[in-house]
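Take a look at this single chain, the form predicted on its own, given in structure tokens.
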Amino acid sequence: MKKAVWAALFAVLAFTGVARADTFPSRPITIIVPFSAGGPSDAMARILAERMKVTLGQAVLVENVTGAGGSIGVGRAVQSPPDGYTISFGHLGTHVANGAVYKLSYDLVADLMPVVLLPSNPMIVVSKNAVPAKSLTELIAWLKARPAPATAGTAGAGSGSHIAGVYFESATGIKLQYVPYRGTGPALNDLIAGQIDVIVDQTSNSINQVRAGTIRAYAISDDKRLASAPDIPTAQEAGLKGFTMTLWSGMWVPKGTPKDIVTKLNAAAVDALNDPGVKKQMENLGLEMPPPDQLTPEALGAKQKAEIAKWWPIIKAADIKVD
């Protein structure tokens, strides 16, 4: 008798497993972005759930959880119900580089399920107008002839705006004193004022001042310049050889999540990026498509501990790291 009842709850709880999935979503969905808003991720993350919204029939809203280079908007994520309503979107810092600087109370990649890879955009050097140099060589040449190292706003410690201020650090011999913010919107904001010297941003963040002429830009990570930007040089064109970093974004759900709930999510990812507009708008802010072979979430886990390899030597030997 025991037997035959433990098998009919089991039955009913595997059928309302199978309806919540096949339901999905009743209600709406949350982003939970990891840093201040109007900053370059909630910037993509608003474009992408304005459009989501209309494959997945419900409102997808985006939460701006800020703090801890993004550390405390990933773990709100994490501890989140695995049931696809909450959304963890993050990048190379967040769900890379930040479990190599912080004690992390989760696990990057065994408490997260990936959903998609983001577009990705390579940094970009500008300063505040008032620095005298002019183009990137003469950058360098003011940074190592100041008495005190120039201020570098970064999103917090082990950010995106960090490592690439650190690797910048290393491609030139010159020393940075960081700034950290909540996101690396209210550090450019403090850089057109005038209130610190540099940032290593990303280029969705910075372009459209350096287009106003609000900022200086001086050289872009890439190998390549960018079509929307082609006025901007690349490092190595500028005389900076081997400076070439990407920041790509993802994003994720807590581990749990149903099957069938994350390739809805991911269909109405693609959906979005396959968008002409939604491309229109990411083009704008220097933003790269990913292939089509990588749009899936296994592409995405893929990467992600690629560059867990790759980064996490990096920036231990850096001893980038807070307690």
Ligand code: MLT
Second form
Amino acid sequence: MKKAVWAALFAVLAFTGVARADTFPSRPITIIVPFSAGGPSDAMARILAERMKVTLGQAVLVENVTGAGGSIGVGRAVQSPPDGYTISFGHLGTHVANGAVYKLSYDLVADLMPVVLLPSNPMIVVSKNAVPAKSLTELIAWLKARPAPATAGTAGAGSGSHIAGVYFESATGIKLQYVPYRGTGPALNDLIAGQIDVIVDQTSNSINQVRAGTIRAYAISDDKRLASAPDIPTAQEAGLKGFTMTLWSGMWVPKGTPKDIVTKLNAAAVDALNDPGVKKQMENLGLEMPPPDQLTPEALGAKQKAEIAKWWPIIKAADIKVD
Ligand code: MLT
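What does the same protein look like in the form predicted in complex with the ligand, given that the last one was the form predicted on its own?
Full complex below, order starting with the chain above.
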């Protein structure tokens, strides 16, 4: 008797699981962006959401849940029901570095399921226009000559811009005074206003302000120039060896989300990435599309694990203190 009951229960669960995927989504989906509006994560999420809602046939909303280098927003997503209606947007900082900087209340790998790898970009070294440097060499000399460390905007300890700043310090031997914001959108506003000196920013965030001449760019952390910004040298060309870093983004859902629903979300995201309008917007921001063979959930999972293995020893050796 007991076996029959279990079999019936299993059948019902399996059926509702399939049924759930068949009717998914039946209401709006929320992408939690763990940084403030107007920054690079927010911008990418909104571009994708615009297209995903067409494929999914439901509104795809972006909710900014900020703080603690992005770990507050990721924690909110981890705690949400595993039903596919809450997506965790993040990147190298939030879904790798945070785990080496904070005692997180969740496990970045065990408590999340990968959905899809998203576009990536190099970091760009930018300063306020008042800095009297016209090259990376002159900027580094100016930074070294400061009586007190120059101020560098970040999106908080463990964010991408913070990790990039620490990496820049170790590559140049300079010291920076970090000024944390809830995202690099507001940090950039203060850089334009001259309130802070530099940001080691995602290229996608700063590139339009560089083009407008409201801030100055010195180099990107890549081994080749960006097609969309050919006049910005690589760090190597600008005289700084060993400063290469790619910040990649991705989307995850809470563990326990039905596989069929993950597959549906992945398909909608891949459709968005293949949309010509989306590709044009991303590439104009200096973002590189992920290779086609890297678009499965498994590929994001493997990348995240590899990046944890690479970056955690570096970050822990830097002994980053969370204020
Ligand atoms: C970061 O520095 O981690 C991100 O660029 C912040 C953001 O997307 O606002």
